[in-house]
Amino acid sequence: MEKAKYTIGVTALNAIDNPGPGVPVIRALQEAKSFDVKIIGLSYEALEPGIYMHDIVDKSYTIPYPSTGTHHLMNRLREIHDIEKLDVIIPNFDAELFSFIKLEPDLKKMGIHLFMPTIEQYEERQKVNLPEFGEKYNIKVPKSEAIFSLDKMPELEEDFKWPILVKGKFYEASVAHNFEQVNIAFNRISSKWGLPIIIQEFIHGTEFNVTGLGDGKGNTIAAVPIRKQYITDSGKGWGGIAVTDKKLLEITDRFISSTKWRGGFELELMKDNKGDFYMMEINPRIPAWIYLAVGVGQNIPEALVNLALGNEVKPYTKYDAGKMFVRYSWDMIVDLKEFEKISTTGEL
């Protein structure tokens, strides 16, 4: 029986030294076992690898940045949905999400299908609302702090011992020793993606990530857990490996059961010296090291498509503990033609 092709729309096609998850979004895509696939890569920046990897990117196009507002977002893709008639779009920027989220109804009536967190699931899980989530939740997350100006920064000594983490709202994270190295972690981080800044408790211990996927109803379709074996300056995950822990996989299936979670996700936890398990964050998306899960046994990018159709699927229930994935980097040979042409005309 002939497989259904899909064509696909996928964001985030960076590879610097935070890479997005797109180009392992992909590879995870082109092994999908229930369908075939032509890519479709949406980009930002014409210097954003996956363009130019044509052997798993069928076309690429630009679309504006979300700074521009859903409606130059929603005529682009129009457009682009005119020429290639797009199934599905898996955005995986965090900056994104929220207009993608915006405009799920309107593509749907044009035939385009996401399968993304609800507004009020985006909203929660913000940083600074991680307090309030944990305890309606019932999960345990750091002492944290959301704040606009460093003039409050000596009313929360008392509340705070050092170090102390500096978050930014989307990305980045400092730690911070003292009220000089906060200083110059909230200018730098808020520079690049503005307030609020988060302070956060600093929880010693082992870091962990698990990726899932839930299908809007509370049910579990798949979650991975890993270690991480070896994180770089900015604190990314460059190696990890995938482990058994019941602990875990329960904090897990609670979050999604309690939240009725739609989408992929990223759970970051710390475990401390006591066996406790703390949130640090929840990415309501996919993570860069997602090819991970497809290795061991989950392939959630192909599952999260059949359920943006909906398609009947079923939850995985095991993967392959004990096997690690560790990144690396090669440098394509591009003609700079290919360069002029998605700069000027907007796709190659």
Given for the second form:
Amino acid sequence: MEKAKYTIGVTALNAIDNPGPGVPVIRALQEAKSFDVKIIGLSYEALEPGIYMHDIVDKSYTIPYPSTGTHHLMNRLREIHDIEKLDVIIPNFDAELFSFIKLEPDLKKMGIHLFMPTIEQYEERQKVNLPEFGEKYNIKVPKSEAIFSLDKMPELEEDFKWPILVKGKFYEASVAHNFEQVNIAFNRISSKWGLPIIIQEFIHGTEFNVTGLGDGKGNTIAAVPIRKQYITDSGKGWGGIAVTDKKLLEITDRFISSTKWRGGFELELMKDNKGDFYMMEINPRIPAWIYLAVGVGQNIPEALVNLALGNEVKPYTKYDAGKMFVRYSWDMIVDLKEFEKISTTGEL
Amino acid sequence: MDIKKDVAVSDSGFVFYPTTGESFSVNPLGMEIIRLMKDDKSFDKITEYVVDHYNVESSTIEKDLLDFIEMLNHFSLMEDDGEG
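Got the form predicted alone; any chance of the form predicted in complex with the partner chain too?
Every component of the complex follows; first up is the chain already shown.
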């Protein structure tokens, strides 16, 4: 029987030093066994490398930043859809997820399918809501407090032991050993990402990550835990290895079944010296290291597309432990004409 | 004396623990000792094996073997350290 061919829009083609998941998601889709794909790259900037990878992306279009308003995004997606007839979009940028979740019903009416968390799921796993999330779902989380002003710090000193983590609401974190360092981190991070700033207990230990996929009914469709082996100065994994720790899979199953998580995700966990795991963050999207999951036998983007389209999906139950990813950078030579075309017409 | 079941050691002395993804290197004697441990050999049997195959006093190997086990324990490669 001939395989179906789907036209899939993918964002986050920024395969840079802090890479977006777009390019590895596309590699996964190209290796899908259950369908063939035409890939439509959706980019925010003319210099996102994925635009120029013609064996990865069939056609690229620029789209407006979410901050310009969802109606601009919707209009642009409608224009692209008129030409390309998109079956599915996989949004991969943190900053755009909320807009796409909001647009999901309207996109569905146009025939474009998404498979994303609900607004409630998206909101309750926010960093500022992590303590309540941990309590509600019985998952260990580090003690944390969202603050809007440094005046709150003296009160918090009784509840926290030094060092502490000072975290931005979306990105960035610093370890602080004293008030002066808290001041510096608070001002630096809040000027970039706004308030509140999260003051969090520092858990000494080893970081593990899990990527997975929930079907929205409480079932785990896929789950692959890893330990990052090489972390860059900006905190990004540049090498990692699939591991078999059963506790990680138990926590993942509990997370999916109790929240009825819908869509892809990445859990960031810290294992302390006693062997206890703490949930540090829940990213409601596929991570940039997703191709390792494909490499060990779980093609999460393929399963996500099938769930989005209402196709039958059998849960993955195993993976090959001991396989690693090692990331690298690669300089492409690009004709100025291509840069000109995407910059001026918004298409390539 | 129980090394974790899924600890693997290759012919080159590369030790891999898939639960945590950690890897280590051991010398040929360390590799032999880990293999004996995986075969459920007792402390005394391993000491006997080393004395028979290497020119070393049993009192010396006993101390070194205890140090080696302590190191394996430190890296959570032995059973009963509170981990799954």
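Rigid core here is just the name for the largest C-alpha set that superposes within 1.5 Å across the two forms. In this text the structure is predicted, and so the values were computed from the model without any measurement. Positions refer to the first chain, counted from 1.
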Fill in: Large Cα shift (2 Å or above) at Phe208 between the two forms, core-fitted
no
Worksheet item: On a core-based superposition, does Val182 travel 2 Å or more at its Cα between the two forms?
Response: yes
